[in-house]
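Heads up, the chain below is alone and in the form predicted alone; it's given as C-alpha cells.
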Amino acid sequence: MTEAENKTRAELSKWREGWVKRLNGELSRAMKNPMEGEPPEVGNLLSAMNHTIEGGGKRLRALLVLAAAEAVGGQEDWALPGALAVEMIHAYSLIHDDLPALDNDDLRRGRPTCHLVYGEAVAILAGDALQSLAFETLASADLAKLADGPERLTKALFILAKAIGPLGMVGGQAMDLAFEGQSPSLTQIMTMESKKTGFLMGSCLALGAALGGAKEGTVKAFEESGRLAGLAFQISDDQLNVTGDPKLMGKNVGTDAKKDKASVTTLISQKDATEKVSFLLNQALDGLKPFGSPKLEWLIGSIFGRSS
C-alpha cells in the first residue's frame, strides 16, 4: 500500500470513528428525550430498546446513508435524522429476529439476547417501539431552509417504509420462517436474502442520496448498488455462521444448520459463496463509480472478507 492509500485509509478511519461517536450520542439523547417524566413501566421499555441500540455494532448502515448524502452533494448533517433512523430500524430488527418465535437466538453482540433480558413481552414490544421512533426520528429532520425540503423529506419517508414492509424486510423473514426444513432453490434464498438484509441497505444508500438533494434516478442507482452490497453482506452473513469466530462476532454459529434453515451455503460451498460476494460487491461499486465516492467505496468494501 503506497503512502497517500495509508493517508486516506488513516482519513476514512479517522472519519467514520468520529460520526460513530456522533451517532451513538445522538442516539442516546433520541430514546431519553421523549421518555422524560413518563411512569417508570414506560422506562423499563426504554431501558430493553438501549438493551439492543447502545449493545454496540459498527455503524455501518448509518455510515452508509451520511456517505451517500454527501456523495451527491448534500452535507451529512440532512442526512443525520435517516442515520438514526435506520439504526434504529436495524436495532428492531434483531429483537425480533432473536425471539423464540423467529431465530430463538441468545446472544446478540457478545450479551444475552433482549428478550432474555426483559422477557419475551417487553422484548417485542421495543422492538415495536424502535420501529415508531425510527419514523418520529426520520420526520424531524429540518429541511426547512431547503426549496425542496418538505419533497426530500416525504421521498425518504417512502422509502423506508417500503424497504422495510411487506415487500422488504418482513416480506424477507416471512419467507425465511416458510423455508425452514424445506429445500428452496438458489433462486428463492437470493430472493429471500435480498429483502431480509438487501432491501435495508438499499434503502440507507437511497436515503442519503435522496435528503442529500439526489434526482429520482440517482436515488434508484443508489438503491440498486445498495441493494446488491446488502446481498452480499447476507451471505456473507451465512459464511460466519458456519466459519465465524463467535468471540468475534459477539454471536452463536451453526445456528443455521441447528434450526434446518435455508441459506446460500446449503447450497454452494464456500468458495463459491465468496466468489458470489466478491460479484456482488463489484456490481455495487459499479453502479456508484460515476459519483466518486472514497467513503462509499471503503463502506462497502469492508463487507468483503469481514470475520464480524
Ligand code: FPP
The other form holds:
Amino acid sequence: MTEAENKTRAELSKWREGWVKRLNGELSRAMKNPMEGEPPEVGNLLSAMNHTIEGGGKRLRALLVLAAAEAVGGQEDWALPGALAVEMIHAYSLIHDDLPALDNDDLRRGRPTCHLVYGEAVAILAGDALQSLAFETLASADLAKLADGPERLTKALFILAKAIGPLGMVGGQAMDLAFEGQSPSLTQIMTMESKKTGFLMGSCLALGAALGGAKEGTVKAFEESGRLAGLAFQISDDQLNVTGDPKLMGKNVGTDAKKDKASVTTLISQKDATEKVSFLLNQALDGLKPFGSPKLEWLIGSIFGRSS
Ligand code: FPP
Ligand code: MG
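Can you switch from the form predicted alone and show the form predicted in complex with farnesyl diphosphate instead?
Expanding to the full complex; the earlier chain stays at the top.
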C-alpha cells in the first residue's frame, strides 16, 4: 500500500471511530426516555431495548446512511436521524430473529440474547417498540432549514417502511421460515437473503441519499447498490456461520447446520461463495462509481473478507 493510501485509510478509520462514538451516544440518549414526560420505565421494556442497542455492533448500517448523504452533496447531520433509525430497526430485527420461535439463539453481540435476559414476552415488545421508535426518530428529523425538507423526509420514511415490510425484510424472514425442512434452489435462497438482509442495507443508502437531497434516479441507484452489498453481506454471514470465530462475531456459529437450514454454503463451496460475494460487491461499487465516494467505497469494500 502506498503512503497516500495508508493516509486515506487512517482518515477513514478516524471518521468511522468518531461517528461510532457519536452514534452510540445519540442512541443511548434516544433510549433514555423515548416517552418524553412519561415515567421512564414501563416494567423493564426500556432495559430490554437498551440491552441490544447498547450491546454495540459495527454500526455499519448507520455509517452507510451518513456516507450516502455526503456522497450526494448533503450534510451528514441531515441524515443522522436516519442513521439512528436504521440501527433501531436492525436491533429490533436481531431481537426478534433470536427468539425461540425463529432462530432460537442464545448469544448476540457477545451477550445473552434479549429474551434470555428479559423473557420472551418482553423481548417481543422491545423489538416492537424499537421499530416504532425508529420511525418516531426519523420523522422528528429537523430539516426545516431546507426548502424541500418535508419532501425529503416523506421519501425517507417511505423508503424505510417499504424496505422492512412484507416485500422486504419481514417477507424475507417469512421465506426463511418457509424454507425450513425444504430444499430451496440457490436462486430462491438468494432472493430470500436479499430481502431479509439486503433490503435494509439498500434502504440505508437510499434514505441517506434522499435526506442528502438526491434526485429520484440517484436514490434508486443507491438503493440497488445497497441491496447488492447487503446480499453479499448475508452470503458472507452464511460463510461465517461455518468458518467464523464466535468471539469475534459475538454470536454462535454452526447454527445453520445444527438446524439443517439451507443457506448459500449448503449449495455451493466456500470458494464459490467468496467469488459470489466479490462479484456482488463489485457490482455494488460499479453502481456508485459516478458519485466518487471514498467512504461508501471503503464501507462496502470492508464487507469482503470480514470476520465480524
Ligand atoms: C448481522 O448484522 C445481521 C444479519 C446478517 C442480518 C440477518 C437478518 C435478520 C436478523 C432479519 C430478521 C428479520 C426479522 C423480521 C426478525 P451485523 O453483523 O452488522 O451485526 P452488528 O450490528 O451486531 O455488527
Ligand atoms: Mg435468522
